[in-house]
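Next up: just one chain, as structure tokens, the form predicted on its own.
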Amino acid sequence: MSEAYRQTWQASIDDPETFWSKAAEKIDWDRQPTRAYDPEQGWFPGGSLNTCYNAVDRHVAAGRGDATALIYDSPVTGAVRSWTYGELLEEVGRVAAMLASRGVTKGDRVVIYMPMVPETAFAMLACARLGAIHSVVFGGFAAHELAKRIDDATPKVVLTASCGIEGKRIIAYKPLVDDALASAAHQVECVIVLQRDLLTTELRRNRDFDWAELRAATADAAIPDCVPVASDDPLYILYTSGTTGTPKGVVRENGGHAVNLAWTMEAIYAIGPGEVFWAASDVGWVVGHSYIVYGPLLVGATTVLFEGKPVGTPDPGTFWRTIVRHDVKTFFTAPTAIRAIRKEDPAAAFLKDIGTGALQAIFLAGERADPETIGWAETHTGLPVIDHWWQTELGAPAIASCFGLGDKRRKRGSAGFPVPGYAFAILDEEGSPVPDGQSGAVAMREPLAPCAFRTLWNNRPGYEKNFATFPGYYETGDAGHFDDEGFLHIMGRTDDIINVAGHRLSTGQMEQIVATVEGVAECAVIGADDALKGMIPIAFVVARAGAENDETIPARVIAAVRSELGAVAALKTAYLVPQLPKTRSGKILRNVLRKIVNGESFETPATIEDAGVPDAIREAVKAKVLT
């Protein structure tokens, strides 16, 4: 065990007041907090700051205006460009002036519905500069999903672009915005549209403004000053993906967010001023907020904003090429991305040819990283591949191996250890702790660390539900266990624990076994309704490149699970499918698979990456039932 990690975690639990007060010294405050935490006022009460100032201005003031702040790499357009901190200040200031000219002030909401372009980051930081609250909605979301978020956040302005690029597809954004505003009860005052060369759009008179024209019209205006906001004032609202019914808008507060992100950049990711960090996510998700836009900039590092996919833009070597081109030190992506690369390039030929340059570590998050995927990546890169765990609600990692504290312990299948600031418990249905090795509900003792949510926008009862099942604890919704070495294993959502004839079985554990079967690129195991046993497991498997026609894979999958877990596993059905249904952030939509095998109707989620996949799987299920 890293002694630095052990001492740091213990200090954060024994004396959080001192621990987080010291961490807050890394942030520039307009008014110093009176203390680190107050149960009523939250983190750093009495303090005021500006997040944009901390992420941009203060580095220029410290003489680092010529240091590279942002690199934009877009293999889908062929563009590669960088901005220094001085240039970033100018760009953010110009967008802030644009917004100010349209009446945006402190506390106003601004919805940002944009692709992975630099202007999206400029817009987020410009909102923070003005004290406005941004709500980034993943570009390409269906119009009715965007409308729900507009009605909940009630923005003054919507920022959008003429189009986005998903792989090789061009998606027109403006018609989606128009449809959303036509159906939304709340009417915005204006829409500002960034016209892209690939596809331009018509603007509506008296409501829509051209981004470039508005920027030119305000070019002589002074860059607005950074507006001080209270520590507990919202920086942004982020709606969790797949929301139905009442939107679940996670509110992120300025003070705790800045302190914790700056701390994690150093302690977890080992990134400091001038070093290059790349999170291969989208700014529409929490990873993009925390570790593309804010985290790296808060510590004066260089952040990479990538517009592309792990495969197909143009090939499975695009990640390694980007890492080498920009001297990336620490890389963060989703397990799905590595599985996609492995599926297309199982022998890692592109990786061997390109190399990994200055890269020191790869971090994975977004969904559980199966041991096979980690093993493939570690074998072929020769680098530590670190799974870690967190949620939109938390805003930053809660389970990890703290690489920056020298803790390099890893166990494939585990997300690591509790991050300083978090005290975990594995609880049974009565709320009592279970022994190590036994699965239960993963819960976290209050108070949660800085950066974690303290409310939902317009939905306090929805927030309080997260703490109702186990008083004094946040219920994560995940199931897992501690092992005898202290590693914490997250095995999947609580509803992925299935009851088979009275036996509680983890579908995550079964997936771990299935992933080891020769020829399997990725998989999902779900629980289907069964008249005799209550539930039975069903496996869906995607073959690696070259093994798509191997009809022995399903039988070998079933045999492997039964060999490892015994007949009690009751896995008798495995489907070989071309793709799994996934969100655009790479999460497998297991609930869709569950409804397909149960014969239930469902609406295709707005977050789905390929809307044709569920139909293809439904046909595969029907064909097997008929035969």
Second form
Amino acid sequence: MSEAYRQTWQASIDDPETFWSKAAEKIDWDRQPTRAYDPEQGWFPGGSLNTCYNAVDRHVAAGRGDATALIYDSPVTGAVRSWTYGELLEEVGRVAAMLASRGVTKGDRVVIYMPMVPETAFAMLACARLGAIHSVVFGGFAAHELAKRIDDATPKVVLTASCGIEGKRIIAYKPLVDDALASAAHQVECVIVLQRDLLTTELRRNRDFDWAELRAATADAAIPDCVPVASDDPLYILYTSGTTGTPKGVVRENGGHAVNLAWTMEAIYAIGPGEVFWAASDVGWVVGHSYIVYGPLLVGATTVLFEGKPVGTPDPGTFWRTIVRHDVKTFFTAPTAIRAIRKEDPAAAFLKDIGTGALQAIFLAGERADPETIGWAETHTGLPVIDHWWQTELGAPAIASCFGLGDKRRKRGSAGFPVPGYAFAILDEEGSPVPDGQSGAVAMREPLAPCAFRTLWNNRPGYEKNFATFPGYYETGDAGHFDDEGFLHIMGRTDDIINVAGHRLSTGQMEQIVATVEGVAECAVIGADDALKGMIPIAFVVARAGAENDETIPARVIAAVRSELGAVAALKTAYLVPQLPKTRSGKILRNVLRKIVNGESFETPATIEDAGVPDAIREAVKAKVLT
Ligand code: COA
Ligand code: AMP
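Coords for the form predicted in complex with ligand AMP, given the form predicted on its own:
Below is the whole assembly, all chains and molecules, this chain first.
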């Protein structure tokens, strides 16, 4: 074991006050916090800071204005560009001036619905500069989901682009924004649209502004100063799937976020000033917030913003090419991406040809990393491939091998060890710790580390629910166990959340949509194993009386989920079945459905109401597979 890791973790648990006060020294404060933590006031009470200043301005002030801050590599457009910290300050400043010209000030919300272009990062940092609160919505969500977020966050301004590029397809973004704003109850003051050459869009009079024109119109305005905000003022709201159709607005506070992220860059990822870090995620997800935008910049490193896919843009060598081209030292992606590369390039011919340059480690997260995928990547890269675990709620990893602290231990199938700042417990249904080796609910003792959420936007009860099942503990919603060497193994969720290609989705939410489709009497959506995406959703639908032979139902179910939730739901299979398997008390036996589609054998549960139902479902699944 790494002694540095052991001592660091122990210190963070025994004396969090000293531990996090020391970590806070890496951040520039406008007003120093009076202490690290107070149970009532949270992290770094009394402190004020500006996250944009810490991520951009201070590096320029320290004489590192010529160091590269951001690299945009876009195989889908052919563009490769970089910005020094000095240039980044100018770009962020210009967007801040644009926003200020539209009246955006401290505390206002700004929704950002944009593709993987550098302007998205500029916009996030510009909001932070003004003390405004951004809420980035992932481009794969449909208009209805965007509308829900607009109604909850009530933004003054929406920032968008004319289009995104998904592999070889161009996806128009603006019509989705128009639809969302038409159905949202909240009215925004304006929409600022980045026109991309590949597809431009019409602007609405009196509401929409052209990004470039507004930038030009405000070009003479001074770059707005960084507005100091309190440690617990929100930096952003990031909506994530909960167990119902209503997304949870995770609120990230400025102080704890800056301190914690800067700490992880060094201790987990071994990245410091001038070194290149690449998280191949999307800015719409928490990984993108923390490790494409804020984390690397907070420590003065170089970050890569990649607009492409692991395969098809143009080939399965694109990740390795990007790593070599930019001297990436630490790389972060989802297991699905590695599986996609492996599927197209099983012998790793591209990898052998291109190499991995200066790369020292690959980190994986977002879903369970299967041992085979890790094995393939380690064999062919010859590098450590490190699974680590976290959640939107936490904002940074909570289980990992702290590579930067010299911890090289890994075990395939495990996400590693508790990260300093987190004390884990595996609890049974009564809330008692279970012995090592035994599975239970994965929980963490309060207080959580500084980056973790301390409330949900407009939803305090929703936040408190996470701490209600096991008093004194945060319930992660995951099940897992510690093994006898202290490795923590995450085995899956205890609720209806599934991870599809590393994207977090709620099957409960999909069920709510399916239930409204004409002709559907009842339904269940489950997560089935998938060799590429880890999991995929599958719908089982019972038709209402009279519609049993309506063969259009499955297609309409699929279309409804796509149009209401978004393409990212990846629901491609729906079975029309005569009945759902239920207990005598009427509870749907989703596990039975899961086992049937996974082809697993199982004993029909004794509680089942009708023992003939599983066979009927097997038939329906088989019939569809054969057609
Ligand atoms: N904007 C618009 N649409 C989007 C989108 C975006 N930002 N992201 C995804 N979509 C669409 C896709 O085009 C696809 O649409 P389709 O059904 O019409 O083909 C759908 O949403 C599902 O996307 P995805 O699940 O990503 O599948 P894919 O087939 O497009 O790509 C992979 C497969 C493996 C290449 C891709 O899932 C991948 O890169 N995964 C890594 C995930 C990751 O980095 N997650 C972040 C967590 S760390
Ligand atoms: P998200 O909030 O999108 O980051 O999703 C968080 C959920 O993804 C967790 O609760 C887990 O269920 C799952 N997850 C993330 N990382 C891992 C991992 N390394 N191993 C297993 N599951 C993971």
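Fair warning: this is a prediction, and the values are worked out from it, not measured in the lab. Heads up, when I say rigid core I mean the largest set of C-alphas that superpose within 1.5 Å between the two forms. Positions refer to the first chain, counted from 1.
Participant: Taking the rigid core as the frame, does residue 11 move its C-alpha by 2 Å or more between the two forms?
Facilitator: No; that C-alpha moves by less than 2 Å between the two forms.
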